[in-house]
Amino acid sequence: MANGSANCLFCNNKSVCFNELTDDELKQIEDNKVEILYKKDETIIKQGSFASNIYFIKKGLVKIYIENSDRNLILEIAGKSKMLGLTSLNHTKHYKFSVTALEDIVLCQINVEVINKIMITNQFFNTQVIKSLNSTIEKILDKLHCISHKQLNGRLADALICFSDEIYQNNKFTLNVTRKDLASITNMATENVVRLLKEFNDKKIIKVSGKNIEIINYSALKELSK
């Protein structure tokens, strides 16, 4: 991984949270952050490691997951403008999850104590950080509901809708996760993912060509996800 530099005061890619900071506070962030390039498949956060930083994604995609001895559970695929590690605020000592780059990405790594101090003195910033954290928690709860209550085809439909609507914002996209990762996202066996993708393709709900996917019948996919 390679280090770089970008001035926070003039950055056009700030999160909503950082828009609430004064110039002096942005200078504090600038003095306590480093911009890092991670290559595809590099580990950014290791579950159980000391929670000393939060991360802001400037470019690229990552997978956030819980490591288990039998099978990992992917909680979220996250991209540009996502803040990682917010659960490490307020003195949580260790990360409860791992994060790995799905492609070459650029992150800003920021010392967690600096964020904690600014949250105490800037109520607007504090509110936006809490909103961001709550949004992450809501997504995890929705995911838990999906994998515990929906049939296999509904889980896969949910995942494909998420990729289309939230991650790529297009009905045509190149899926930068493996079939095994897709199984971890949906909490099913890899062979079931492969079978259902073929079934969706045969029914002309989607068109699959290797990693390339096109959603042809969005309403049918949405119906399956209910």
Contents of the next structure:
Number of protein chains: 2
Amino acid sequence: MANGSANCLFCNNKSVCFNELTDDELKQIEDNKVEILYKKDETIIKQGSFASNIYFIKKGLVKIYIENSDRNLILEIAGKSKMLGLTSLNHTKHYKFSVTALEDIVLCQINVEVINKIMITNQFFNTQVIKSLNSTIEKILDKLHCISHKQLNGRLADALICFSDEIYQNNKFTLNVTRKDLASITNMATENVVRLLKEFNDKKIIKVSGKNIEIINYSALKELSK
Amino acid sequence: MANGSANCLFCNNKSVCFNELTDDELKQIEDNKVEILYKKDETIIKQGSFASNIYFIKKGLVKIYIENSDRNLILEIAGKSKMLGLTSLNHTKHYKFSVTALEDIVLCQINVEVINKIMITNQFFNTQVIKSLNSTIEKILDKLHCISHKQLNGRLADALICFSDEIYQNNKFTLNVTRKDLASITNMATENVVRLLKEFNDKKIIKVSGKNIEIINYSALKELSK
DNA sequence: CGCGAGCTTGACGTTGTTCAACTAGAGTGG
DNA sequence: CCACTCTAGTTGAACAACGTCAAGCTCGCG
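Got the form predicted on its own; could you also share the form predicted together with another copy of the chain?
Below is the whole assembly, all chains and molecules, this chain first.
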């Protein structure tokens, strides 16, 4: 299943970044990439290691997080079409975050030198990279705002809305993350995640059953998020 | 003092971004920029407004912050050589933050179209822009880490170290910001800033006298920052 | 069938915010 | 020049929010 010779030219999983590449540029990528399968819980990027590759997720969910001695902070749960590692372009030599598979993952690993090269030859690609960086900045700013201004229930509401709207795109979903992960996303104690989920459940805002969550009263969640 | 025809070619205040521009490219910038003087407390960028310009600070300190109904969050105190507005390149049409002058400011306002154009023609410039974006990401991540993992005294210690090491580059400085601003930097109540400054003062870690602050025991501050 | 990790619950203590009152200094107008 | 006002800064006490601790539960897996 995983192999390094999958043809980029006919890949229908391409990121919008790659849409306008010439056949020659796609060939360059193909020659400098491998497709890899990761199993659940495997580490894809380790914080602090040399940043020599860019990753493109073809299938599955990952968590992107900052490691810390006491506890981690999950920046984002990302899936299909996400590019990882752009934030190291031309800047730091080391990854500033870790990435772990939340389920079985298929991804393309591309050498950073090729990316740099194509950014020079292809203006559209270059623009897409900058867009991606700016979108990252916007996301982190939102997170910063959320964590610094909102209380526990608002933060958990935000997380649930994100799961429903963006990650699973369904008001009924089965979490790929533990309660502890939810705590790392919302920056609170695991116990508080449990208490609040129960509270939301009792108030008929959501329906919780283990990892299965259904959002019943979306507007109440939006209200909690303030 | 402020005028639009200052010559970019012979400007010795140039950001590293502009260092490798050709004479022709500098001429393009010159034709699409104005130099402006802002007085203390004037708004330079207003959150939500159209993002059609890039700003380059030639002189003076500004605060960059996210506005919020209840209270603001200061992202950075920036000064000479800082580029503002790059985070809107090719992405959002509106500024996601506000910028206000903390003292009298001289800056160059450059039309974003010229910046976009030069990013195509000059690879070095393009690389510098990406570096700048990535450095912004790193800064915000540090802030996120600080606010989410550290307690009040650690956060204030961080802020004081930043003022000493980066902003004023002197262990003795006169603050350009109010106590309330310090609170917006460290995400705490103004009262707590006052209490902690007093506590640090009593413990002979710093010496506070109104806006004048001297760092006496730097390593103790580093320790508090953990 | 038992072990262990993840989950759940309640009690309790700490941390940090809010409120209210007071002070000092800077600017304003008579 | 002196009241007056306004804002920034300061202080203490009460309170709420949140984290920690300890204990028990559940379920999957060997």
